[in-house]
Structure formats: C-alpha cells, structure tokens
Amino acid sequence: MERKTVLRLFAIATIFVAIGFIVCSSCKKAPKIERPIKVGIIDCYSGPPAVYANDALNGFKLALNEINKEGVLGTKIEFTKRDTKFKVDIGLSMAKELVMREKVDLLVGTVNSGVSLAVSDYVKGEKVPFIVWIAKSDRITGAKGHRYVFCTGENTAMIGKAAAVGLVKKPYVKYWIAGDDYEYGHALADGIWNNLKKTKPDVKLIGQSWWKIGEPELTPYITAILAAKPDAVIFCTGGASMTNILKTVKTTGMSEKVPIFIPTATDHAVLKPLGPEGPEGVMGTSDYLFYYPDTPANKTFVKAFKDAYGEPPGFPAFHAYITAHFIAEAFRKAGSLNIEKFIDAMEGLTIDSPVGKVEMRACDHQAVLPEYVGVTKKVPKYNFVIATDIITIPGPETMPTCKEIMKEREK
C-alpha cells in the first residue's frame, strides 16, 4: 500500500477516534437523575371547590402522561396530593408534611388564595418552589411575591384590567359589589373597581355585600341589592360560592333585571354543572375557554382531555397542564434537580401552550396570559351556556408593569 494511502487512512481513523472521544465525553457529562422528580399537590378536594381542584388534577395528569413518555433528565415526574379542605391551617399543615415527610422537590396548588399566601410564606423560609395554579390574589406574585413562588394562572390585577375593558364602554354608572368575605373576594373587588375607576372616573360604588364562604342562602342579599337599584352588579365570588350565586341570580330573575359581571363565570368548569339552566347575559372573564381560540393547538389539547376524562377542560385544567410543562422545561434547562438552578431556569422561560406561547415573567414570576371577556348565552352546539361576543385582551396589556410590582413589594 502506498505511503500516501496509509497516511490518508491514518488521518481518517484519527478523526473518527477524536469524534468518538468528543461524543463519549458528552455522554459522560450528560445529567443522569437516579430518582423521580417529586411534586407535592395541595388543593381542595372537598366540597364545592373540588370541581376546580379535580379539573386541575386532570390537566396535570394529562401533561405528565405526555412528559413522562420522553422523560426529564432521564427520569420521570411523580406527584403526591393532599386535601386542604379549603382551610388555611390544614393547607399549611399539608404543605409542611409534603416538604418534610415526603421530601418533594416542589409544591403546586391551590384554589384558595389564603392557603396560597400562607404556603408561599412558608416555602420562602424553606427555599422550596411553590407554583400557584388557580388562586388569583394579586398579592401572591405582587406585594407578597418572592424568589420561590410562581403563578401559572391569571390574578386579580389582570382580571381587574380585563373587567375594566369589558365595562368601560357600558353606560353603567352606579355599581354594587358583592362576594365572598375572604382574601380572593376582596382582592378581586379592589382589582376591578380600581381599574374601572381609573378608566371611567364618573362611576360610583353605591353599596357592598359580603357573605361567609359557602353561605347557602344568598337570596336575601339579592333582594337587598335589587332594592338599591344599581345600574350593574359585580359579584366577586370564588369556588365555594360561584355555582350558588349563578343559580341564585337565575332563580330570582336577577340576571333579567340588572346587568351582572362575574369574573370566571364564563368558564366551563363553572357553567357545565348548571347545564341548560345556567343564566344567560352574565358578563365575565376567563384566561382559558376550551372552544376559543379555535386553533389546532387548542383543539389537540381539548381532544386529548376529552378522550381521557370524558369532558372538555376548564381553566384549572389549562393552568395545571402548563404548570407541568413549565416544570419539565425548567428542569431540562437547569440540567439537574438543583432548586436554585430550577428557579433561574423558570425566570423568563417560555413554553408552547394551547393558547400560544406563554412566558413566565422574570420580574414577578407571573405567567403572561391573555384574557377573554364574554357574555353567557345558550347555543345549539352545547347543552350548557358558553361565552359569546368574546373580546381578547393580550397578556401584556392585562398586567401591572415590573416597576409597579417592585413598588408594591417595597411598601
């Protein structure tokens, strides 16, 4: 064999050896996790709020089925859940149990804003990430926000801006506000009224009514509100009273006598249990609707959810679904189970979702989501009322600025 040929073959062999060395070196450096990623879920699986918690749980499980097919850093995501029973003390106790006894890597949940704030305060000291997926108090990622808490759902500040967009063009001047007497109810009322007052200074708040969480008989409140003759009524109710207030405004005929605005009243999780008896003409907001936008991504998500659970997803399912994908992508980006690296990876992370790309804003750990303002109506396609005349408000337009958030945290 000629010398030139030998040298050429030697050179080629050297190149392949070098490439093999590089590849093997990369393989050795690739992260290998010896245990599953552990997620602790705290949510209310008892009473009326359970409809939201179970919807969220199903959305989370659907996402994990997708994620675990490929895996994350060579392992899978597992979860353990606990029932908060819609009580702050029980929710906090369950969070501590999951962190200290179950040794979870992070916590997710819950439908209750009071529970979320208490758990957020706890994880701040323990340096354990907590991702809130349903509770909506803007204090969670606003005034009380910190490095270890995130939110993948809308908050009351975002709802407030969306509500103002929906109400500002209406001729209503005299308003009455009523709702659940707890953190979420009051935060929601403040968010809506402050934004409405800012955009339409001539509006007047002529009265307020607040009832205990889960109070069964709301008719006396409705009677008193109607007697005051407001131009419109804003109900600030959470999971414990939402179905009840919708039933009451229908049975008392209130929805036919005065315009009504109820945030999240246009959501499927709220309206489906009422069936065709759901009230028409109620204005509301939501950051997810299974029938809107009518895009391939949303259709795929809805079909997968219906195939798995027999019904379309509500906003809690959407929130939990993207929560799981944020977790998976953040750990992949972090390259390990190191919590500080996970948090760094979450900040500014953008994922694909059924409603398009969703960013986890770095400054306040709040997901940037669109808001949909609509009016309930019966349509032939469904045996329950849905949102119609939908107005889409892009995520960045619904959120306080980072400067405003930091100012709130300094108070």
The other form holds:
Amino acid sequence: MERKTVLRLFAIATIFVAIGFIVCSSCKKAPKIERPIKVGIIDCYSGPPAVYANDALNGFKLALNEINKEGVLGTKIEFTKRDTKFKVDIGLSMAKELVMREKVDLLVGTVNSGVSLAVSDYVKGEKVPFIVWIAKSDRITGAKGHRYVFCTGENTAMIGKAAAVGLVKKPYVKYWIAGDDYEYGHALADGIWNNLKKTKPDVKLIGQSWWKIGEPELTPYITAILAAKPDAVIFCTGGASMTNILKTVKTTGMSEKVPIFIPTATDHAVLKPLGPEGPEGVMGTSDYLFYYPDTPANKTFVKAFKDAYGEPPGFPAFHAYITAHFIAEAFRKAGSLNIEKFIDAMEGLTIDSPVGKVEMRACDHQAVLPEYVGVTKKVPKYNFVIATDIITIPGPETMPTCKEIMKEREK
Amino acid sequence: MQLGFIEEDGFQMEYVLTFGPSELACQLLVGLSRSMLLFIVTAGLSLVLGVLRVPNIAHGSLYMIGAFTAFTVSTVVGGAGGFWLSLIVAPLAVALVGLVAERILFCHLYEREHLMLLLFTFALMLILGDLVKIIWGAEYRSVTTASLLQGSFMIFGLPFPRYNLFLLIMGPLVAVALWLFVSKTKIGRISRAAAVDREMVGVLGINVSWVFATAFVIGCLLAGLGGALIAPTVSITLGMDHTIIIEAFLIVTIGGLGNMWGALIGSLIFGITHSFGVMFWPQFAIVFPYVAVVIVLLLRPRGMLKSVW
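Show the form predicted together with the partner chain, please, because up to now only the form predicted on its own has appeared in this conversation.
Time for the whole complex; same chain goes first.
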C-alpha cells in the first residue's frame, strides 16, 4: 500500500519534470519577437488617489487598443497591474514582483512621488526602464534621474516656472503659501517660490501653513490667512485636499477677497465634482485640458476616450496615452526588444500627441510638455467651472536646462 | 498682539503676523464649529464604548457611509430639499446598517476580550471600506448644501461661513437630545446603569441585549449624522474613515473612555487647540491637538472626566 503511494508520487513527479523540460526547451527555441511586450503597471487603485490611477489606466488601455491593431514588431503590448495602496514599501515590493516573477520588459506608474522615487532607485540596479506618468516631483528626472527612468507628465519644477511666469506680471508683493504637508506640496512650493523670487526679487513670503494630507477642516487655515492680509495666496495641494480647499475657498468667500493661485487646480478631475459650485476667479495651471487646444487631434482623442469610458480624459489619461505611444514608437525604432536599444530609441524621440508633437528630452528623460495657465470661470457649455483666458507656455520655457539638471545630479 | 520673527527655511521668510481680538474671536468660532462636528461623531463612539464596551474602529466607516448616502440622497432629490432630506435619511440608513451588524455579528461577541473586539471591528472597517468602493466607486464626490447655508457673512469684520454657524447650532441640539435620552428615558437610564455595572442590570431581569442594540444603533445614527453634516464641506472620498477614527479615539481617550460629556470636552480641546495652532504657528499646526492630548494624559491619565472602564 505504502509503496504504491510512493510509486504514484514518483510517477507524478516524473511527469511534471518532463512537462517542465518540454516547456523550457520550447521557450528557448522560440524567437524572442514572438512573445508579447509586457508592461507592468504599479499604481494606487485603492483609496482617494484611485481616481487619478483609473483615469491613467483608461488612457493607457485606449492607446493600446490603437497600437495593437497594427502591432509593434509583429507582436502586441500587454500589461499587468498591481495596487501600491499609496505606500512606498508596497509599491516597491509590487515592482520587484513584476520584474522578477512576471518578467515585465518595463514598468510604468504611479501617482505617488515617494513610490516613484523608490521604484526608480530599484530599477536603476535592475536595468529595467520605468516611465513615471502622474507623480510630479521634479527629483524623478532631476536630481535623482538616471538612464532607466523617464517621465511623461509635468513636474513641480515646470509647474513652478509656469506659475512664476503667470504671477510675475501681477502686482502682488506679500504672499502666503499653504499646502499639503508631504513631498509634492513642499516640492511645488519650492518650485514656485524659487522661480518667483528669481524673476521678481521684491516679493515677500509673509507666512506659510501646512496641513496633513486629507485634512477635512480647512476653514481655520483660511481665516488665519485672511487675518494676515496677504496680497495673494498660493495653495500647494493635490488630490482630495484640492477639492477641500476649493470648497473652503468658496464657502469663506476667499476668492473675492484675495487673489488665489493653485497649481493644477484647473484640471477637470478637480473641478468636475464641485459642479457649478466650483469657485470662480482662481488662477491655476494644467498640462492637459480636454477642451484646449481646440484642435482636431485633441477632439479625436477626447471623443474616442468619451465613447469608451463615458467621461472626458483628465491629465493622467493624457500622460498614460502618450506613454503607450512612446513605448510603441521606441520599440519600433529600436527594432528589437533589447532594453538598452529601447532606451537609446526613447532618447530624443518625438511622437504625435493630441496636443501636437511631444519630445522625450534626451538629457534628462523628461517629456517636453506645454503648461496652460488659466482662470476658473463658469461657462454655459459645461455644468462645472473650467479654465479660461488660457496662456500657453511652451515646454522648453518651463523646463530647467540640461546644464541645470546635470548640476543637480552631480550634487 | 504682534508676533514677529525671521526664519531661515530655505525661503528667507519674513513672518510678521498681526491679529487683534476680532481675529481671535473669529478663529475661536471656527474652532468651536469643528468641535461640534467632532462631538457628534465621538459621542456615538463614546456611547458604544461605554454601554457595550466595544472599541468600534468601524465607527469611522459608518461616518463615511453617512457621507456617501448623503451624497446619493442630495443628488437624486436635488436642491435644498435634497440636502435637508439627506440629514434625515443618511443617519437612518447608517442606523439600519448598525442594527443589522449588531443583531448578526456584535451581539455574539460582547463577552469576548477587548483585543478580539478590536480585531473584529478593524476587519469590519476594511470590509465596509471595500463595500463603499464597490457601491460608490473611487471618484471624489461633492454635495451642495441648501442655498440658505451657502457663502459667508461678516462677523467682527471677518468672513465666517454660514455652514459653520449651522454646525454651531446643530452641536448643542444633539447634545441636548442625547442628554434627554440618557437621563429622561427608561432605556437611557438602563443603558447608563449597564455602563456602570452590566451584570447587575442583567440580574435585575432586564433584557440587556436590546438595551445594547439600542445604544449601538444610536451610536451609528450619530456617526451617520456626522457624515451627512460634514459632506457639504469636504470632498467625499474613501479614506475619510481613517482620518476621523484616529481623532475620534484620541478625543474619547482624553475625555474619559465611554463618558459622553468627556467626548464633548475632548472635542472642544481638540477643535480649539487646532484652530488656534493654525493661527499662532501655521507651519506646525498639525501637532497642536496632539500636544494637547499628551498634556491632558500626563496630567490626568484616565481622561478629563470619569471613565466608565
């Protein structure tokens, strides 16, 4: 009886080993190009940031549908996604899992700057490309940049410079800066203030306030700021806090009393939930607006996105959409799935996007994108406030020069 | 009063802040209105802690469900009516969730250790969080209040949101209603007695099970009301539960575990130190309420008022 079981186990084991051999030898024989290109997505699909991650995912899927129709090097691009839960340790272990177990060719993601920087550090050792598509810390392609990391969205340095360009013409001298107490908020504040101070040395910062992420009650901050009577206020917030601050600005009537500048406030993911109750007269920036520029290419993209997902695309969808096209074009240009060749192809690559040609700058791997500075206003066409009086600041003007980047990296 | 100092924060900031009594008074009112909201939520938590001895971590999730339900009601009905209706429907809906949870799950667990209950309610928080995500999705939601409560009015020469005034009225109303419940109704008196000595109440032949169910449902009702009341002032998102529950537990701890008036005092300490912290030292405002908690616990380790535990 016992012997029989042992024999049976032995037989099963032999069969498994045999299958293993067959599978392995077949994969060795197969030419590399016949396998699909595997992209690993790490992003936050739970909690409040999921709204941005899902928007990006939809943009990526839409682009893949277009790309896979004609194929890349005779194969297709596939993706696997993992949830980072907005945590650095989870994001990092998910990235490792995708690289080691799923054997992805490259990684893309994520909404969190901290996760992006940690994963960027990891892929540097593994020599796996990582394309950041929402996170906005300028350290990703700036001080902490390297050969294997790319960024297809705006960053805090670009927003800061765009904001400074928008604000420098205004007569304000006494500023107050307030925002979310984390990497993004502080990076944004530094970006704006350093640029503003450089272009207009007489500006004064009379105070700052920083609240924890997701702080629900912002009224005391606003009343305290109003008591200090600044000429203008800059809020450096993101995500759910953005909606909270805009609501508080509206209920306290702050926007009628003091000029307010909020980077990225004109994004419709922020303004849409507020509906017609969104505050008017708030200055903000965005690197993508679905209603501007009103070009045929942008209209086609917006229509395709709306048909597929029922909503117009936000900036994350646009970033993810161009990310997919960058990946496809770079592999086509490289002519193989070799990663080093892929990176060489990415450097300086220019693709057609819904807002015109976008270049991947060779020196720092940062996509060259225009910034739109606008003022919120109610218009009859939409049931939420949108950006109007838009000034477009072309990409090269908002970006630090290659020289500046290299100096940052040497530090 | 004048505060002036120069800080080298990479910014070379010149920080000169001036404020007089009117700014201080306005800031006090803003802090009080936040305290009222915290009181409504923590009173429910404290009631459940006191009567049932359950540290209900899922209380924050119930508050979140209240906010999401308020969103659904006010968007479906629309207008001012939608807002007022949401203030009634959301607490009732949350109370119903609470009743179901109590009868099916909690009522079997009262005799367990606190650690077990802690783990159980923590699990419930995760489950309810995911349920909210399945039902309402991950997008940010926003509720519009009645036009009567929109905007602000001038007080001491400074703008004060009308909605915060409404909260200043709602807080005392809820406090009075709770006082009437615990001191004037039979079930309230029994639940007070049960908080002090559970076994004795059982020995007297009172059906403790239903007393507990009632207290739990009222606790949930308050969580739902808190959620519905905060809905118009914030973006309604997943993660609201985590934010509130930490503050709520701190408040019931400094007030005295299970003591409802302790919850009121704790909320006042928390709300007011926060709003004055924001005024005096805005860069480090986050820590002020927590510093207050530490001071209170150092001086009175069992909380401001008598703990029933």
